[in-house]
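The chain that follows stands alone, in the form predicted on its own, written as C-alpha cells.
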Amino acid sequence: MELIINGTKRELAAETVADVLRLLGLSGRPVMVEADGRVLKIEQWETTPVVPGMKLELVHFVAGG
C-alpha cells in the first residue's frame, strides 16, 4: 500500500505502524512516530493500523560527532 513517510510516497506491505518500522529497519531503535498528525506512544504501534495514503512522520535518533 502507498504511505507517505516523512513527505515521500513509499509502497510498503504493512498492516500496522510496527510493521512499517520493521520494514524500514527501525525496530528496537529510539523512534518518535506521528500518524496523520497524532503522536503515537510505543504501546500503540502494534495496534495502530496503516491505511493507504496515511501520513507518517518518523524521527529516529542517531549519535555522531
The other form holds:
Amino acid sequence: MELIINGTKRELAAETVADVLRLLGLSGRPVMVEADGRVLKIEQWETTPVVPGMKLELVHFVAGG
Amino acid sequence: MSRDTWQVGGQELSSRLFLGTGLFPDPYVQMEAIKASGTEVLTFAIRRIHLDSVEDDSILQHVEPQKYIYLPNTSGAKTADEAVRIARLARASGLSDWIKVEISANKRTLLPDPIETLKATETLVKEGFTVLPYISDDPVICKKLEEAGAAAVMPGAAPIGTGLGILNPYHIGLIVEELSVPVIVDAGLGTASDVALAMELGVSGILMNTPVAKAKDPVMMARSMRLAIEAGRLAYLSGRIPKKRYASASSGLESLVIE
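Can you now output the form predicted in complex with its partner chain? The one shown was the form predicted on its own.
Full complex below, order starting with the chain above.
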C-alpha cells in the first residue's frame, strides 16, 4: 500500500509499523516513530496497523549541540 | 574537599561539562574528545532518517552505550508545539526522558524565543520530562522557567557558535543568585577563560559544542575545558579577593634594608 514516509510516498507491502521498519532495513536500529501525528513506543510497533495514506515519521538521534 | 557533585533532575553528576556532538571532524576524534572532557552528558539532535542510504548514520553507533546520559534537543523547532513533538519523539527512543528545549526565533542569531520556550517547558514538565530549556540570559524569564518546573535553566552566554564569550556577566551572576535549580551556561563560549569566568560567576555547569569540536585540536581543547571548569569552580568556592582601585603591597615596609 502507499504510505507517506518522511514526507515521500512509498509503496510497501506492510501490515504493521514493525513491518515497515523491517522492509526499510531499520530493524534493531535506534529509531523513533510517529504515525499520523501520534508518537509510538517501541512495544507499539508490532501492534500498530498501517493504513493506506498513513503519514509516518521515522527519526533518529544525530550529532547536535 | 569532599566530592563536589551536583544534581539535575535527581541524577547525581560529577562532571560539570555537558558536551554537544555536532561538528566534530570524525567519530574517532569525537570519542577521544568526549573521553578527554570527562563529560557524563552528551547532547544530540533529532532528524529524519535518510531512507535511501542504508548504512547506519545514527550518531549512537559512535557512542559507548549506557555510559552517558543523553540530552536530546529540540533544535529546528520554531514553536512550542514543534518542540513538544520533537521531545515526545526523543523520549520514544526509550533512552532518555531528558530534553533540552531549544526554540529559535531568528535565523541569523538563533536566539531563543522566550514565550514559546516557556510554553513548551510547562507542557513537557506536565508530561514528566526532565526539562532543560536553553534561554536568553534574562533573569526574569529564567526565574519563570524555574517556576514552570525546569530541572535546570540554561542561559546563553552569546549566540550559538559565535565564541563571543559571556556578553553579560552581570546577568549570569544575577540568574545564579535568583534561581534554586542548577544554572548551566549554554552556547556562545569560545575558549577556556570564558568557561572559567562562567564558573567563577557561580553557575553549576557548562554546555558546549563548537569551541571543542571546531578547535584545531578538539581532544586537547576538551581537556582544556575540563581543567577550566575545575579552575573556575575552585575559584568560586574559595572566594576571590575584592577588586581595589589602588595597589596594596604584599610586604610591609618594616625592616627595609634602605634607610
